[in-house]
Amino acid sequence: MKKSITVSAPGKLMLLGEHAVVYGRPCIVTAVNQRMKATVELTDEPVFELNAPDVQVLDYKKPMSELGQGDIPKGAKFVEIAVKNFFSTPEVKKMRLHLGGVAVATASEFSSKFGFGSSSASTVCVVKALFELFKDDLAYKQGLRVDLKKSIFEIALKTVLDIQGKGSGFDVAVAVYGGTLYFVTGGKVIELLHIDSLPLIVGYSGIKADTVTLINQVLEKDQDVVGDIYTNIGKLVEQAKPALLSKDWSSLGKLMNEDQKLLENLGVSIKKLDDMILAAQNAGAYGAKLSGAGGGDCMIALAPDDKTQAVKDGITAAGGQVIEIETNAEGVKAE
């Protein structure tokens, strides 16, 4: 049995459908080539260890029997609960696997401040690594028809929900499957959209947002109004899917602009994002919108090749930071 493995998973960018996807509507999300890496080692001593310098967690240790208990540093929660949930799943428990410990070291190619889904990516990495380390013992290597990616998704999503209480799972799904996905809440639908390019420009606002806080703020609003906005966002996603597949960038850009207006009505955009989005639109982008929960983090613009530099310059002039990324990246994999 292997004792150590390194696994990586991509970050994510939401194209359309944020917020509404938490409440049963679809979204479209793409994987980005900046990745989270995790090296997971099985140790003899029954102790959980974590080193995650990107989130200021160094030399964190606790007994395996106490996983999920006591005071857990914020930066350690997702990895610790992921390990606990892996060993708690029925298919793993019945194998009576590994009485020793687990040591995890994570490293990110992107800053957690960008809102690229670092928590979900690290969770997926750890679950994938543990499946790989135990693959000679587990059912999916013994001829049973078990969907490994689905198993990783389910354990990772449970981990996110255990910690956050809310979430749709789209960031978990794109970390597992990669590519560009049409996704419905909880993984009811996970459909890979076969595209070979997506001319996106990403701008970071310089402001770190908290997803759960923003979701809770929306809950304080008139829920009839909010429900109508979510329904309209869902309709835009359904229209965007064929536009994306046919590379009808002009139509997709218009849908992005409409989605941004709905997100503004929802109250999750901020002036800094609005300024960056307007600058991109004025510079010739097909469309532009915030990407993610809002309140800060990133915006995206879809632009023709001959307008790309002008759009980047406009975002920078509005106080944003252009982040160079590639979309449609590969999902979780062993390195």
Given for the second form:
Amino acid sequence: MKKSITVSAPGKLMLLGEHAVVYGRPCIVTAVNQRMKATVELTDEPVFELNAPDVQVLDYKKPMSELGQGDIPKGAKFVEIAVKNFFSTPEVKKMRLHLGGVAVATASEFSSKFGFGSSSASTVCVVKALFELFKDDLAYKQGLRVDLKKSIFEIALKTVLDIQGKGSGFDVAVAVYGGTLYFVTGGKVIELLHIDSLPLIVGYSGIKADTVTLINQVLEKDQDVVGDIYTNIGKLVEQAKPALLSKDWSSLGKLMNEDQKLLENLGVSIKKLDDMILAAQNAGAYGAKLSGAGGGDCMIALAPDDKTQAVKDGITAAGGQVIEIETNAEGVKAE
Ligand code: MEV
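Could the form predicted in complex with ligand MEV be given as well, to go with the form predicted on its own?
Below is the entire complex, every chain and molecule, led by the chain shown above.
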């Protein structure tokens, strides 16, 4: 049996459909080429160990029998619960695979502040690594469970929901499958959209946002109004899908602008994001909007080649930081 493996998973950017996707509507998300890496090692002592310097977790240790118990540092939660959930999965439990320990070290190519989904990417890495380490023993290898990606998605989604309580799972799906996805809540639909380019510019607001806080903030509003907004966001996503597939950037940009208006009506945009978005629109972008939960994190703009520099300059002048990324990156993989 292999003792150690390194895997990586991409970060993500929501293109359209945030918030509404938590409540049964579709969204479109793309994987970015900045990746989370995890090295997972099987050890003899039944101890869980984690080093995740990006989130200030150093030499964190506890007995495997206590996984998920007691006070868990914020930066350790996703990895620890992912390990626990992997070993509690019926097909894994049946095999009584490993009585020793697991040591994990994570390292990210992107800051956890950006809202690129570092928690879900590290969760996906750990589940993928454990499946790879045990793959010769597992029932799925013997034909009982053939869809490895689906198994990874399910365990990672359960992990994120165990910790956050809320979420659509779009970030988990794109970390697993990569590319650009049309996704419906909980993975009811996960459809790969075959595109080879997307002229996207990303601006970081400098403000860290918390997804669950933003979701709860929207829950305090009149739910009839919110429901109508979600329905309209869902309609925009349905129109955006063919626009994206046919590279009709002008139509896609208009849909992004409309989505931004709806997100403003939901109350999740903030002045800094509004300023950066307006600057991008004024500099000639096809469209611009916030990306993710709102309240901070990043905005995105879709721009013609000859306007790219002007849009970047506009975002910077509005106080944002342009982040160079490529979209449509590969899903989780062994390094
Ligand atoms: C956060 O990046 C996007 C939300 O739609 C939450 C989710 O889909 O899990 C607000």
